[in-house]
Amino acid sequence: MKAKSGGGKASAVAAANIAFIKYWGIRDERLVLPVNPSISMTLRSCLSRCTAELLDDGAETQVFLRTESGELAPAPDGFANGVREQVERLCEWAGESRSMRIAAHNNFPTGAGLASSASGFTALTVAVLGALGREVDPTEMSVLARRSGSGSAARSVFGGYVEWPAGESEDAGHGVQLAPPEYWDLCNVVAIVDPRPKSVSSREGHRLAPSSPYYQRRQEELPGRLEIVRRAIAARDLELLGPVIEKDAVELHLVAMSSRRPIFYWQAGTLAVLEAARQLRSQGVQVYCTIDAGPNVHLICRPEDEEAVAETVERLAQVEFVIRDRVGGPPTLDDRHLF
């Protein structure tokens, strides 16, 4: 997409995505740089909206969330620093000094391990430059969006299967699109065992990664890891697809578990949803698992398997709730606004 709104107000929706295979560990934390690419499903469902207007200058930038009965809070000083400091960095990159009022709701459990940052800070990216009246394409897009310093927000600047980054350097640091969401049409069964936030951010993962001594034998194996997902999607191949995705995942948690100091995202609920998506494949239902930083299952199905999967975990005892999501497209500029 291209963000261009102008008139000093914008309002931006951006989807979350899942990582088929993730990044785990950053080799430039300034530039917000992956040690190993990524690849990933951008979602339909799972959005964050954010509202950015101009404000007169000399104005500190201010920073509210949409509470669930519609009224706007002050956010907390932690997350509105974040916003304050990639609203700065966009204004500079656009040759302006100047500060906004900036409001943000996100319809799904946030920090949670369901990528809020990234369709977060991606609608914040694309918000932003909407009421500065700014007209990006989505690779530069995504490299201004990565700078927010949620590498994964690279990849949801675009709809369908993205690989991010590019390339080495920043200006290649961008995401890329494998193929567009009509390709092809896959369900994400979304099996909330806690909603609430983790205690024990990505960004801290992130750092903790190469102490583990399991961390290089995974980077070892991620180049082919890669090539068949890529394969797979462009084959449009459940059954390639799967058994890498989900030993990839298992990895990355096996590698935040044995990092110094150890992380354990999973919960007893996590193993229960794994059981249920093996039952289900010994069934012939084809369904996999992926989990991102978090103790959240995600399960990768086809649209004709989704009612009977969604069914099976909506009636174990640990899951609180179930989204049911699917592919979906870029981020758009609407004026649905927040205030």
Ligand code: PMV
Second form
Amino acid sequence: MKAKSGGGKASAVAAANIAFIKYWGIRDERLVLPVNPSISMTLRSCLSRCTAELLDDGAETQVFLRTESGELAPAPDGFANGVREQVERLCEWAGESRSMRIAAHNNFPTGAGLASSASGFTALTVAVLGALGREVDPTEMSVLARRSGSGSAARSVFGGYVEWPAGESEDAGHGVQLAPPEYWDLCNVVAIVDPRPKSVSSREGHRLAPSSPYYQRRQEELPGRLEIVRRAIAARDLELLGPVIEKDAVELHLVAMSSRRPIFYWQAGTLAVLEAARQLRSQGVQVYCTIDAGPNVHLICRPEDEEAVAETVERLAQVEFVIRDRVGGPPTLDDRHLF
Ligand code: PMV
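Can I have the other form now, the form predicted in complex with this ligand, not the form predicted alone?
Zooming out: every chain and molecule, the one shown earlier first.
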């Protein structure tokens, strides 16, 4: 991966990913290493774009969000600080003392359980390294994206189906592609029951997870689940994959709801979509749900069932809108700058 634009300015686009087996519990906060391995599918349509440009030495890194009307607005402090820290980290890694102008944009709801931090920090990492003119292989890019604090960004660096092992050592904590996107064309119909940002961050959820009485139980079950998911991907077997990913998602939320303090990401609409999926299955449609740290439900299905699944959940009163996504590729650099 190398900057095409050069001249100290680069733009990158990266996709969100949906975890089949979830990362929930952090073992090293500074290095952002997870307790358990996770496996995900990189998406195609839920995208983050980021433009990074080198500033003259001495200036502070500036962070903007592109608004819907196409203007740049200063980013909120929490997000801007996370971006500045990642820019500093990457410049330090590159042996440069520079500041940057950064602009970011997501084409889907931010902070609502759609992995916007994974795509956002992956796009940022690729754009900053592009602006610095650094050539970085995907493995190293994955380590650098992970260090942003959004561990799941380690997976968005690769397209298709990706495992992020727990990583014995720091440098082993990078994503590994299990299969490219063209290997298995799966759909992700996302039922949005609430597009607003969640009130409790995943970072807080990772910290609180071990306080749940169900946390250890889930950890014990994970090696078996991970093995089934690897096998299901290799065999392109949705009937094998589906029940395991739905179970893992429900149990992540069981852990969250029973941690001290408890976190409730689910809303009434979440349950309505889960029920609709059960109904569809009883009619012979292969569709299985997974839910990240938010109330919105990802329905995994085959392309031939996408229409029926989307139409069914669109009709639910609690569903505001539906995003039809599917498996996608790795991040790319281009010259479509945000400023
Ligand atoms: O990468 P983070 O810190 O945003 O945490 C991601 C947590 C989940 O989305 C719930 C699970 C996952 O593996 O993506």
